Amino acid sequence: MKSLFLLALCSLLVLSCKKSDDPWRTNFDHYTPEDYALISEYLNLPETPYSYNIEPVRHLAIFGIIPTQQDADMVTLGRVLFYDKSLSSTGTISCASCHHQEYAFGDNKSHSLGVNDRASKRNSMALGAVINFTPYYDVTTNGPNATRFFWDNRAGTAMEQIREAMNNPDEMDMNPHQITASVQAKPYYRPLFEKAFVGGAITEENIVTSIRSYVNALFSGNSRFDQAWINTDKVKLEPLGLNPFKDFTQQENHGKSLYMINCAVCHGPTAANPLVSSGSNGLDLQPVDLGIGGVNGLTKDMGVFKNPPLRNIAQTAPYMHDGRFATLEEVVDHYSSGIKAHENLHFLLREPDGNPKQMHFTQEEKEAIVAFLHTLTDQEFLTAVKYADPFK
């Protein structure tokens, strides 16, 4: 008796907490009958929420990078708000519509549309640019070290960064009590709410921190550069640059060759976690554009923005925080003959005598760079079921 009394205790203490991060929690949360049947008249969804858990790989997390595991429950519900286009004053843009899967959770064009075809500011950055975003992006893993968010770093965390898009009258253009509203209104957010938090409060923090969940539990390693490396080094650092990997061709071993000698240095060996946060890369002897010290206001920053990641930057054209440059070779010109003396040009685009360095790559080398870039796409993840729109 006693033993079921301290069973029947236990259980109702579990049920009464707040839902954690629990990768072994499945069973118990299926959805009701009748709750299913609701959610699949607008959703496709499976019964039982898909697994997000990510496994750590050893060839990455020797550079730092191990994911924080994500509760399922709420980023199925986070999933489904960010396709959701209610959540803009017009019910037209949802956060895909700027962040398209196909395209790394990026966009094809130059700058993207908001309500009432309003253009945004900038290029939107793509999502799927680092492999994931907890150990590069997340305060609680990284402290004041982590990465800010957008092109001028004015937000320092991923809720920051989603109720200025929701917000911005450029995008989605939506307050927070009027996004609260509108989900409020949906029946098949509700048993969404219960499984995802204890009590099923459809607030706008917990709306936020679903969104979040989700994007957090983007993942992205699993290009054909991962594949190579785990199969020709075995997981030492040594071959990683110069090394040639035996799954790769001649040109895409050349040009990773390149890229570690010339690009690794700001972009960082996996191209997913940059070594250098920000800086100018002489875009423009006098951009319009002052980015970072836009922000701040101060004088080091005017023109400097955020170095981006590079995992599946052949999926993300146009390129640059305007989207200048529409292919990769446009860029790699760039860096080979077209980089401006700017006053805050970072000092490793610089030679000793202060002038623009210019790579002055050959055409053979061009190609070579280009072909490597394309190895860091990850297919698997550009057509994921369990990231793609649920909506029916």
Ligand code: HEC
The other form holds:
Amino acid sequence: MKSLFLLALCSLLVLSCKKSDDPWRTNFDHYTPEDYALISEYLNLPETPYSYNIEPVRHLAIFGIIPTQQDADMVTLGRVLFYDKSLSSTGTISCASCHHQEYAFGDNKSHSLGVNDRASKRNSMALGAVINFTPYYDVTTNGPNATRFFWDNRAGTAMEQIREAMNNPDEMDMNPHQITASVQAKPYYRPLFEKAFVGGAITEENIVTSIRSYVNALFSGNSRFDQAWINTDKVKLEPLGLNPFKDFTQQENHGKSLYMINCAVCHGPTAANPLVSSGSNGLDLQPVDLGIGGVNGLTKDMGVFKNPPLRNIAQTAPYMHDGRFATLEEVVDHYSSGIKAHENLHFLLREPDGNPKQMHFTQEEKEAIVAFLHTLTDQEFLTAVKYADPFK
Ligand code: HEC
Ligand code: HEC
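Based on the form predicted on its own presented above, generate the structure block for the form predicted together with ligand HEC.
Zooming out: every chain and molecule, the one shown earlier first.
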């Protein structure tokens, strides 16, 4: 109830100060010819912004995955900021330096490099592993039940998370004042801020708000897994996705059922809605990185990490918080025979006597699981121009 009220309040606030929600806005001359000419000196942006409206999909909606719509002007601005290297102290690093579209907005290195080649402490998280941030993170309300950000859950809101990336000395290394000054100095931002915010003020708050809109506009719901689910659902009702899909190969269907039995208990039946939000999956007996426990100091959370969704997982190697596994085959080998009896090992990975529950897959089963994980790749998302680098 309280969060509903907050949501209503927030929407009112947003609506009352956002020019671009004006229903009478015409799309002719979205930018003035002079402004568009200025923008086009630096950026490849369409004359009228791309639409970032997301159509809810039935098989995802059943699991509560209903994205919140984002304003096109704010997302457009956020997209430019996400790719702008001048937001870092050396002018060499943008958000996209560690979150590449082709790797589902993750990185192909175990530790991404920030300013002056300083390595980040953990493996970059693929923003496209999540179908869409708004239903998953509850970012509109940021209520107490919202899923938290980072491998160790240390950020509670998207705004907090984005600020941390910008201020982190290993990442972009800029204080709020420097960021604002740097954005103000770029001529192409004036018209973009004017479209996104009434008065067009270039403030740190507005910078972070628009980057958040861009991250929230990312939507990856059109993988082969989704298409096959939708097509099967049309012929015979398949709301939970448990029966074989008609467009899958026999191997993919075999992998899907192994996934549903062994993995979906934690990673979720849509591979986008983890049922267990964090845990230890038994990587080490003695973890070096203490994860959530390192932040809150609780014994039960030592060596416990956020359980990531697995969308586009074939694109986001290496795997785990420290990128220790180079391939999906190695990941499946871990669950098959490598689970360690760490004291906080999640109970779903334990035998009744408490020992690790190795899954003992045959070679054929391992290949089937990997084939299934490949169906979670959404090519349209990985190549969509509306999410791509807009700089010339
Ligand atoms: C130097 C590399 C680097 C840069 C630059 C960077 N990130 Fe990240 N990002 C990471 C790493 C590494 C993690 C995981 C860190 C951790 O868990 O401790 C992460 C985590 C995240 C997450 C959390 C995802 C989740 O599911 O919890 C989001 C969102 C994110 N980054 C967005 C951004 C945005 C927006 C920017 C630009 C303002 C940015 N990042 C800049 C490396 C980077
Ligand atoms: C007890 C819950 C649980 C079960 C069951 C489970 N996982 Fe995980 N999985 C996790 C956690 C927690 C992590 C993050 C571990 C870390 O990085 O410290 C993870 C990480 C992963 C990753 C790496 C993700 C990334 O972005 O790097 C993959 C891939 C994966 N699991 C696949 C599977 C598969 C396939 C199965 C079934 C064979 C499975 N998991 C079963 C909890 C589980």
